[in-house]
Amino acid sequence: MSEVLIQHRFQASRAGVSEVPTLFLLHGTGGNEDDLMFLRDYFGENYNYLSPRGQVLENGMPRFFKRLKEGVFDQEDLQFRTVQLRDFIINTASIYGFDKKKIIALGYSNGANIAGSLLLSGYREVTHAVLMHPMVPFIPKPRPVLHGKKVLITAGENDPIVSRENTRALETLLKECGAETTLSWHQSGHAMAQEELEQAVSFVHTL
């Protein structure tokens, strides 16, 4: 494992870094560290907050992985990425102190499918997960065991970039994994709406 110096932003709760769980904020393409930072005001003070940049500039707008086109994903990068990103959490847990077991991935867009990708990789790093507007990143094989991990999926009915049947082939494919997952639809297109952050909220509160 390498040491992996990417620009991010940690928030350390109030009720003790190593005794909570983090949440993992992953932005969607051009985001950057700061952008769901906000979720704060939602989840509140009892948990860790690390939010990284994602490493890629796509006509200047941060990303976590290449694409080679819209809904098609550099698989080499990706892979590459998803180890780097796992790399990072180890890291900065010894860096912060916080509790690499108790990590909580939240993506939106592009930040949600690399959240897939690292639990699709089996990772243990991320023990649950709310993935909004995912896409299936890649197809595993073999199949990761992923039994005892929690998977919120939230999408918009009215999505143009990411297709009905994606988004439940996704849902498929982690249940097949054996993470408990479940998939809330919402009447929207693909921008985060106030009701998918009350599900996610409701959500992590119950883990």
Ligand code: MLT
Second form
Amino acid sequence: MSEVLIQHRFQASRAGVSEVPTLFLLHGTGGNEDDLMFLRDYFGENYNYLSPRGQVLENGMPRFFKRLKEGVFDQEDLQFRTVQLRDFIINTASIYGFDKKKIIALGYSNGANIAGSLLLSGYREVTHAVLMHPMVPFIPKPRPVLHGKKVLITAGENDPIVSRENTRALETLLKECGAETTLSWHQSGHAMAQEELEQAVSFVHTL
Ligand code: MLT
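What I would like now is the form predicted together with D-malate, since the data block earlier showed the form predicted on its own; can you produce it?
Following is the full complex, with the preceding chain placed first.
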């Protein structure tokens, strides 16, 4: 397990840190640990918020793993960073006292891709997930068992980075693994649309 803790933000719920779910916020390329903390205004105080910074730099922009080019991922680095992020969850859970069995990953773009990687690696630490504009990070062999997990995928009909085929392939893959997966299309490009955010809030509130 890695010793150095990744830079991050943690905000505990006033409702009691070990009682409530933790929203694990994963930013897009060029973001940082502050980027998605505004989501507290949407999701409310009955959650803890944990937001790490991607540990890879691409032309000075933080990411969660290396890529060879747009949409082509460095699989070795992806695997290494996925393990590193899982270790981070375990370490921070013991530091802050949140429940590792109540973690909802919410990732956007590159953050959604590493959230997908955590799920497809079969790590139990991600209980449910919201994946905004994700791609298939890798094809797991054998398939992990994801029964009992709920995943919301939100996608842009006019996303110039993620093809509809790739989005649908991820939906199919997650369903094949047993995750209860909902795919929702929005009239948007790659940016996070307001209605997606509202849908994510409704989804998370039903978990
Ligand atoms: C990005 O710009 O971050 C890509 O769309 C997704 C990725 O590289 O993981």
